[in-house]
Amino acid sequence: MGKPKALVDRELCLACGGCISVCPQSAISMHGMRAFVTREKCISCAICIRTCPVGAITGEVY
C-alpha cells in the first residue's frame, strides 16, 4: 500500500489557489475553475491539506 496522495473534493473547492501556490511538485492546478491534483506528481507532503481553508482536500491511498 502507498502513501496517501491528495485528492480534492471538487464540490467544496473554491478554487482559492492556496493548495496550487503550496505545491513544491506543481502537482496541483485548476481544471473547470477548481483543484486538480496530478496523482503521478504528489509526494505525499500534505501542504496543500494543511493549507486548504474548507477542508477540500484529503489523503486518498492509491
Second form
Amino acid sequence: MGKPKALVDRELCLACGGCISVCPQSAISMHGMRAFVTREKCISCAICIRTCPVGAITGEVY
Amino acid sequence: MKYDVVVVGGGPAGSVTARFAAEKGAKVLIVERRQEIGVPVLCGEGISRKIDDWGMLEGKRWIASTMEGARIYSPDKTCVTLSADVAGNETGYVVYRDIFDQELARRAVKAGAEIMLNTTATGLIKKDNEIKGVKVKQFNEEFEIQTDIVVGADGVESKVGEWAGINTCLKPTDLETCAQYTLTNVECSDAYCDFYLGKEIAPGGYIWVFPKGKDVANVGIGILASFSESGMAKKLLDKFIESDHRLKKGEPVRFLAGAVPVSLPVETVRDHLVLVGDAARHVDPITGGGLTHCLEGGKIAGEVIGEAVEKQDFTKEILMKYETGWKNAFGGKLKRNYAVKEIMLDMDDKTFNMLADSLKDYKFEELSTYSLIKALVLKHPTLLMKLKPLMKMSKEV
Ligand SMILES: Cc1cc2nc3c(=O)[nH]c(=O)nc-3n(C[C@H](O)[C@H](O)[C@H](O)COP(=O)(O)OP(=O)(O)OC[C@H]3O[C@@H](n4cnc5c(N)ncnc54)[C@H](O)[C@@H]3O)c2cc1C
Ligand code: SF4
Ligand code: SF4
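With the form predicted on its own done, generate the form predicted in complex with the partner chain in the same format.
Okay, now the whole complex, with that chain kicking things off.
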C-alpha cells in the first residue's frame, strides 16, 4: 500500500495559496478558488498538510 | 488577441506595473482570476505612511485609520514602544485593502490598461523556447493571448516564474502561514499597532492587532510553516483572543487564511518576462510587509517595460534595468532583514525578554525595522555581532 496522498477539504479551504507555494512537486493548484491536489504528482511529503493554517488538508498521520 | 504586455494578477503589484507601462504608451492587459479586484481581502492592511510621498493613491477612501505608532510585546509582555512623537509623523495607515487595490486598478485603467476578470492564466505560450503569450481559462473557455512581455504579479502562489523556469518554490522555513479575524466590539482605544512575540504565542512569527477605527481591529497571526502543524495558526490565534481582555468579547466580521513569503527575492527577469510583488518574493522577511514594495517595485517595472516596448526590445538585458532598480530601492533591506530573521529564529523567549527589557525606554529615531535593529546592535554589540556588517550594507528603512 502506498503512502496517503494529500486531500483538500473544499469546505474548509480559504484559498490562501500557502500549500501551493511550498509543495515541492507543484502538485497543488487553485481550481474554482479552492486548492486542488493532482494525486499523480503528490509524493506524500505532508508539507502542505502541516502548512495549512486552517487544517483543510488531510492525509494520514505519517 | 495581441498586447504589448499581459500582467497576470490584478493585485497592487500588477496594477501599479500595468499603470506605469501604460503611461509610457504600452498596450496593457491585466488578467485576474477573481471576479472582483481586491476581494477577498488577504491582508493585515497595515502600511507605512511613506506611500504618501509616492502619490499613487488619490483621495482617502482606502484609509481605515491612521497609526501613531507601534508596540512590540516580548513573551513576558515587556513593551517596546515606537511612537510618532519620537519618530515624527512618519508612521502608517490601516487601509481597506479591497478599496486600496481597486483604486490602484482604477489608475491603471485611467492610464489605458484593460482588465479581464474571471480569467485564470494556465501557462505560457512558447515558440522555440521564446515566450509568445499566455494561455488563459475564462469560465469553461480556454484561449491564448499573444504578448511581447508577460508580468508575473500572481502573488505568493505564483506560477508564472515557474513556467519560465525560475524556481519559486518556498521552503517551509521561508513561508509564514497566517490567519486573521477582523473583530468588532473590541477595545482598541489608541491608534497603535501591537505585535506579540513568543514561541508559545506564534512560533517563528507574531500576532498582530491593527486597530481599524471605532471598535474594529484586524487580529491576525503568522507562524513559520516549518514550525506549523495542520490548523495550528488558527488554533493559536483563537487561544490568544480568548486570553486577551480587549479582544475576547469581539465578534468576527471577516476571517481569512493567508500566506506570506519570507524568503530572499528570486530572479525577476528573463527574456519577455518580469516578476513583481509577492511573486518576486518582495516581502520584508521580518515584518511580512509587502505592499510598499509592490508600489515601489511595480513603478520601476512598469517604466522599464514601457521603455522596452518603445524600443521593441524584450530581452533580459533591457529588462534587467528593473532588477537593478529594485535592488537599489529595497534589495539591501530585504537581504539584511532576511539575515535578521535567521538570527531571530535561533533566539529563545528569554533572549527576546532580555532584548525587550533593554529597549523598553529607548527613544527611536524613526518607526522602522532599521531603527529597531540599529538600537539592538548598539545595546548588544556581541550578541548581534553578525548584524553589524549588514547595517553598513544597507541603511534602507
Ligand atoms: C495575512 C496577511 C497579512 C498581511 N499583512 C500585511 C500588512 O499588514 N502590510 C503589508 O504591507 N503587507 C501585508 N501582507 C502582504 C501583502 O498582502 C502582499 O505583499 C501583497 O498582497 C502582495 O501583492 P501582489 O500584488 O504581489 O499579490 P496579491 O495581492 O496576492 O495579488 C495577486 C493576484 O493575482 C491573482 N492571480 C494569481 N494567480 C493567477 C492566475 N494564474 N491567473 C490570474 N490571476 C491570478 C490573484 O487572484 C490575486 O488577485 C500580508 C499578507 C497576508 C497573507
Ligand atoms: S493552505 Fe489550506 S486554506 Fe490555504 S489554499 Fe491550501 S488548503 Fe486552502
Ligand atoms: S503532500 Fe507534499 S507533494 Fe503532496 S501535495 Fe502536499 S506538499 Fe505536495
